[in-house]
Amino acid sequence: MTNSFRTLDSADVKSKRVLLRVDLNVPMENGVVSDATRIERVAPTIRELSDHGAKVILLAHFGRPKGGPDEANSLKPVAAAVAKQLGRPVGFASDCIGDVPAKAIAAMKDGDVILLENTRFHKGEEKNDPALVEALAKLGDLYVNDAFSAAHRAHASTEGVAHKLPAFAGRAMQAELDALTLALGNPLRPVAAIVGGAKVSSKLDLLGNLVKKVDILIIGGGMANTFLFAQGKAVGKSLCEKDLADTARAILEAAKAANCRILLPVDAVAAKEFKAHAPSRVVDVDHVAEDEMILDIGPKSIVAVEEALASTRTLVWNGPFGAFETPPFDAATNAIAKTAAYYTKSGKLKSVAGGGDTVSALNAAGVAHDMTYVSTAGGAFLEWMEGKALPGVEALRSK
C-alpha cells in the first residue's frame, strides 16, 4: 500500500538540502527531555539521510506558543537530545525562516544535521500561510515528512511545503502507513477492534466507521457503560453519558446491519469509591448497586474477549478496558494485553495499537514491544481509524 506514497527509496538526496519534518514535541523536565520516544522514532530517517550525504534540516513544532518566540517553547534544548540519540553533532538555528537559517544552511557540509527553531513561533504555521510556506520551501531542495502524529493538521510545515518541493515519506511515516494499511486498509480477516476509554462522545466517528470495517467490535472502558445503560441496565454511579443512549442504540443497529458482532461486558468490577485498592466486588452487569460504579470489566468478560481474540487474525486497539492507572482496576487491560501479545508473538495475530492511554497501558502490562505496531500518534491515529483523509499524508501520494 505504501507504494502509493513516495518513500526515500526513490529519493536522490546526496548534497541536497532536505527539509525533514519531525515530531520533537517531547516532554521536558527542568530543561531536559524526559521521554525520548519520539526522537528514537525519527532517528533512523535522520541517520539514513545524513549517511547518504544529505544536508539534513529538521523542522518541528514545540508546545503552543502564544504569538511569537518565547524561551519556554524553544527547541534549542531538544537539539542536544537529538545529537545524543544520533551520536553525532546537531546544529541549531534561532529561526526557521529568513537570513539566520539561510546562512547556517549555506555553511553546511554533506551529512550535517541542523535543527531550526519552533515553526509555531510564526503565526502562519497553523494557518498554512502561503508566505510562510514559500519562505520554508526556499531553504530546501526536497521535503520529507516523518511526523505522522502531526499529519492530521494542514499546517505550513506538515502540508504546505509538500506541495512546493518533491515530497517523500520518512521511514517512521512509512512504517506507520504500512501498519495502518495492515490494520484497516487490507487486513487479514477476521478483524477485531477494541475500543475503550472514558467517553462515547469522543469516539462516535470511530465507532461508526469501525462497524463497517471490522468483524467484531469489543467495547470497554467507561464507554461500555453508556451502551449497557442504552440496553436498559442500571449502571449506578458509573461514568455514563446517558444523553447518548439513542446514539449507542443506533450504533448497535448499524453493527447488526453490517454483520459486525459487538461484544459488551457481561460482568464488572464495581466499587463504591474510585481510589487505589478501594474495596470492590465482581458483579454481573444486571446487578450493579445504585451506590456502586463500574471500574473494570469482570473475569467472565475477560474470557469472552480472549476467546474472541483466539480466532482473530487482525486486531486494532484504541483505549483501555478499565481505570487502568488505578489498581486493581488494571486487571482486565493487563490480562487482555498479555493475551494479544501472546497471539502476536506466536504469529497468529497482527496487532496495531495506538492512542496515549493505550500506549501507557501496554507499557504498564510490559507488552508494548510484542505488538506488531504501536502508534505514538494520538489524534492522527484516531482520525485515520475514523476513516478521515490526513492532509500531511495525502500530500505524499504519488502524483
Second form
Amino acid sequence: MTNSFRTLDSADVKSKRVLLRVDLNVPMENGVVSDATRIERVAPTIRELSDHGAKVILLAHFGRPKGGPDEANSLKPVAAAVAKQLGRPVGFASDCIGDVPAKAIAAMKDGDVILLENTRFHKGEEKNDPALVEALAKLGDLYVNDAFSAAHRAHASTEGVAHKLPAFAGRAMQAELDALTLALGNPLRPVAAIVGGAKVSSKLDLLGNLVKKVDILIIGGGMANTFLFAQGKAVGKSLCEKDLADTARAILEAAKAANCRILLPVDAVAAKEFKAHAPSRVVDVDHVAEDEMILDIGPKSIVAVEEALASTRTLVWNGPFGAFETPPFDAATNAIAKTAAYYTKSGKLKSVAGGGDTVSALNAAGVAHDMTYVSTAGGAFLEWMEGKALPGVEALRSK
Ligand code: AMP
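Please give the corresponding structure for the form predicted in complex with adenosine monophosphate, as opposed to the form predicted on its own shown earlier.
Everything in the complex follows now, all chains and molecules, and the chain you saw is the first one.
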C-alpha cells in the first residue's frame, strides 16, 4: 500500500450506516447542474458502498451560505443529479442533523442512498464545533471521506467526524492520495515541477516547498516575469510584481542551495495589447520593448522545457505558461501539455497536474485524460504542493 490510510478494502459496511463526505459543490445554471464532473468522481465510491449493502448517507457542503438555511444554497436539486449519475434513486433530507435525517435514515434499507442538506447551513460546520460533530456522528456507524478537495479545511464534516467514527478514505480520495504520493511523496527521479500562472505572490509557499523537493523547477506564466525582472531584465508592460524581486531572488538562492535547477524562459511572445489574436512577436527576454507585454513563453523556451521533460520521470504541474484563455497565447501551454501527455502515454513519465486553471488549460489542450492524474481539487491540491498537512487527510491517517 502506498498510503497509510484505511481504505474501503478493510471496511465492513454491510447493513452499516455510512456517512460519506463527498464534494458536490457543482456549478448550477437555472437550478440544474451544469457540470457533473464532481459527481462522476464520487459515483464509484457511492456505488461500491451501496452494492456492498451499506446505507449510504451523503454529507456535503454547497456554496457559501451565511450559516443558516437558504434556498439558493440547497443541495436538493443536486440529489436528482446524483441519482441520474448513479442510475438509482437518491433520497433527500432537509437537514443534516436532528430528527429529520434520523427518521429518514431509520427507514433506509441496505443499499439505499440519501443526501443530507448542506452541512454549511449550520454555523458549527466551519468552526468544527464539537456539538455539530457529535450530532453528525450520531447518524452513522462509519465515516468515509471522498472529498479531497475539502480536506484542507478542518470542518465538522471533513475532520471532526473522522475522529468520532471508524474512518476510511473513499475511492476518489484514495486515488488522489496515491497520485500525490507518486508525485512528491516518493517519486521516481528526476522530478520536475512546472509552476506557471499569474502571480508569484499567490505561490510563494508553493515555490519554497518545491525547490526543496524537485530536481528541476520550470517557471512560466506571468510569474516568470517577476523572476526575469529580479535578474535585471526589462519586462515592459508585462504583469510583474516588482516589489517581490527580493523574494524571487531568495527563491533562486534557495533553489541553488537545494541543488534544484531553475528553468526560466529565454524568449517570449509579446504583444502591445492583451486581446485575442492581437499582433505579437517572438522576442528574447533581453529585448522586450517598453510598450510590450509578455503573454506566453517563446519557441526556444518551449524546446528547453521539452528537453527537460525528455529526461524527467515524474512531473507535477500547476499553472499555465501563458495567458492561455486568449489565443495565440495558449501555444506554449498546449505544446508542452501535449509533450507531457506523449511521454506519459509512452510510459516514460508519471504526470500529476492540478489546481484551478491548470485543469482547464489541459482540457483546452485536449490531453487531460492522458496525464497520469489530474486533480480538480484546487485549494487542497495547492496546499498539498505547498507541503502543508491537510487536516481531513491527517484525520484519516491517525485512525
Ligand atoms: P493562476 O490562477 O495563478 O494559475 O493563474 C492563471 C492565470 O494566469 C490565467 O488566467 C492566465 O491567463 C494567467 N497568465 C499566465 N501567463 C500570463 C502572462 N504572461 N501574463 C498575464 N497573465 C498570464
